[in-house]
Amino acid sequence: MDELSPIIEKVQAGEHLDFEDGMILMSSRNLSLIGSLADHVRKTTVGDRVMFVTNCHINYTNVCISKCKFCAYFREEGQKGGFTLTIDEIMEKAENASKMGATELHIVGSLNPKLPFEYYEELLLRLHEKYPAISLKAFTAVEIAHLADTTGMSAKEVLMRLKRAGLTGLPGGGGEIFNEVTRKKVCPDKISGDRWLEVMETAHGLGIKSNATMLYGHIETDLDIVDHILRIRKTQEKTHGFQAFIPLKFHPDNTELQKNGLVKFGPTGYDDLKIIAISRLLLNGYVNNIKTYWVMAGEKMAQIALHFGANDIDGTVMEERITHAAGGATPEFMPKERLIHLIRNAGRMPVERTTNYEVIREY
């Protein structure tokens, strides 16, 4: 309790936490404490409507040369187990998703040195023609910058093209950990922390809004996880075009940091709510909508940590490959009646929302 008094006052005066009160946040194991502060600061800013999305993921390829070892979801080209849908593929996995309700497409995948730019480009003209309705959040900034470098275009140049084919955002991804020594070890060959904000902070340039992630939970230390959500909040100073943060759960399992012997358990649950509350009180007033993707963290973690910050619980997913190609063991698909009975049951209502997080319906 004593060392977090005076973050204690800083909550309760309003103010702003600094990277001190990060670090000693992370060192303290009072996590009902931390838990109950992000809760009191999650309800003075959102109150206690918990936003959903009806989306759909398509993850598009896993060929890729960025190889990290972090992740069991890539193949290398002509591997067995490799996959690059067609456009055609994928507009049929739209075409499902829009029978199912979506208004979100979530399109991610790898970087397939093979596929030219114009796929990207028709794939979105397409899906924009065709579905004008639902938003196109797709391709991380890990994506655009490998657009960017193949093609000999600025990453500026690249979202342009993007946007008027039909671009309406893109997904926060990629983001990993940013501490250069720490993300060289788990991602060696993946674009540096800096050129990743450099193309969101490009993007909410363009009036291309965005999402932010950090993957916690494998070699990173208490002060990695620190300077990267500062790090997210001095961008979001400059841009305010981060629309939610979302730590994601590390998953060990197939990954090279297992087999390597680096990283022999995942994140625990104490983990994964103390980084929620942390993310929420380093965050607030800046990045205000904090996402428990229950993908990685489970239909049960999620709930508990609407009570630790969250206001965000992702959503209907119909489809994801990632997180399941290292052992996730949730559902690939979370009906919209069961995400309204999770966020009910956990003492909250059910908002459902929009990829720029307007309102469709209270439930």
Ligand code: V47
The other form holds:
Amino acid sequence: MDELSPIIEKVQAGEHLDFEDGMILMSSRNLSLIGSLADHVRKTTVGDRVMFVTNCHINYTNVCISKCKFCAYFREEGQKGGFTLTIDEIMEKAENASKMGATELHIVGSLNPKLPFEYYEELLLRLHEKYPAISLKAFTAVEIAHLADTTGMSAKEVLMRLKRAGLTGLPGGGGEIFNEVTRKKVCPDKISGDRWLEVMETAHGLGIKSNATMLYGHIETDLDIVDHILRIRKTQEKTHGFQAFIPLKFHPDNTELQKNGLVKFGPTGYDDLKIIAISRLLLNGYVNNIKTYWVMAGEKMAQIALHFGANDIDGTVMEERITHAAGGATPEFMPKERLIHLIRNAGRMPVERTTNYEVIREY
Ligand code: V47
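Follow the form predicted alone with the form predicted together with this ligand, if you could.
Then the entire complex follows, led off by the chain already shown.
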């Protein structure tokens, strides 16, 4: 309690927490106090509404040159199990999603050197033309940087062309963990944390909003976590373009990190709740929406996270490959009625939102 007293005072006075506060929170074992503080901040900033979106995830390829050590989803070029969807195949998935009432397509893949820029552009153009009311939240900052590097365009040009083709916003993937030393160990061939933030800053400057993620529960340290969240905060101070922060729970099965023996177990429930709560506390006044992604957090933990600072539970999803390749045991689809039930049962008001957090309907 004593160690947390100055933090409680700061939170009550509406002051921003700093790096040292973050480190104290990370080393504290007083989860219930941290959780109630985060819940208090959630209540006073965003109230009792819990946001969800009717969406569909589409993974267009798993062929990747990045070979991240936490990823069980990718395949190397020519390796068994590699796939790349044609635009027609994606259109079919979009048709199903549209019939099920999706308002958002979340489209991400991997760094497939065989796919030309025209594939990405034509995909958005065709989707936007056929489903103008569906938001296209597509391609992570890592994919955007890859397109810039392989075409010789700047990230700004890539983003401008994709925006013209129908891009609504960027998902938050690829953030992983920014600290250079740790990042080099878990994803040595991925763009740096600084470049990830730069691409996001460029997108925000063009009016393209995005999310931000952080992968936790592998080999990162407490310092890495606090540093990551504060770097997001610093960019947000300049751009105000991050709509949600999403801590992603590492799933170790079938990953290099597990095969190497570097990670034996994934994060525990204690870690999940603590990270959500500390995210809410450190991002207070910067990023309003803290999302618990039920696919990775698990249905039950996502529901409890709503009492530890989260106010968004993501969406119906419909099909998910990244977590499931790494041992995820959640279903791939959550009917809207079930999301509503989970939220209501946690004592909160379910609110269906658009990609850009406009309210569609309160339940
Ligand atoms: O960038 C990869 C992570 C991310 C594993 O913006 C893993 O609304 C856990 O970013 N265990 C992709 N995580 C998912 C993502 C996301 C999901 C939902 C909503 C949004 C949003 C974004 O998944 C990757 C990486 O950080 N990931 N492998 C794994 N084994």
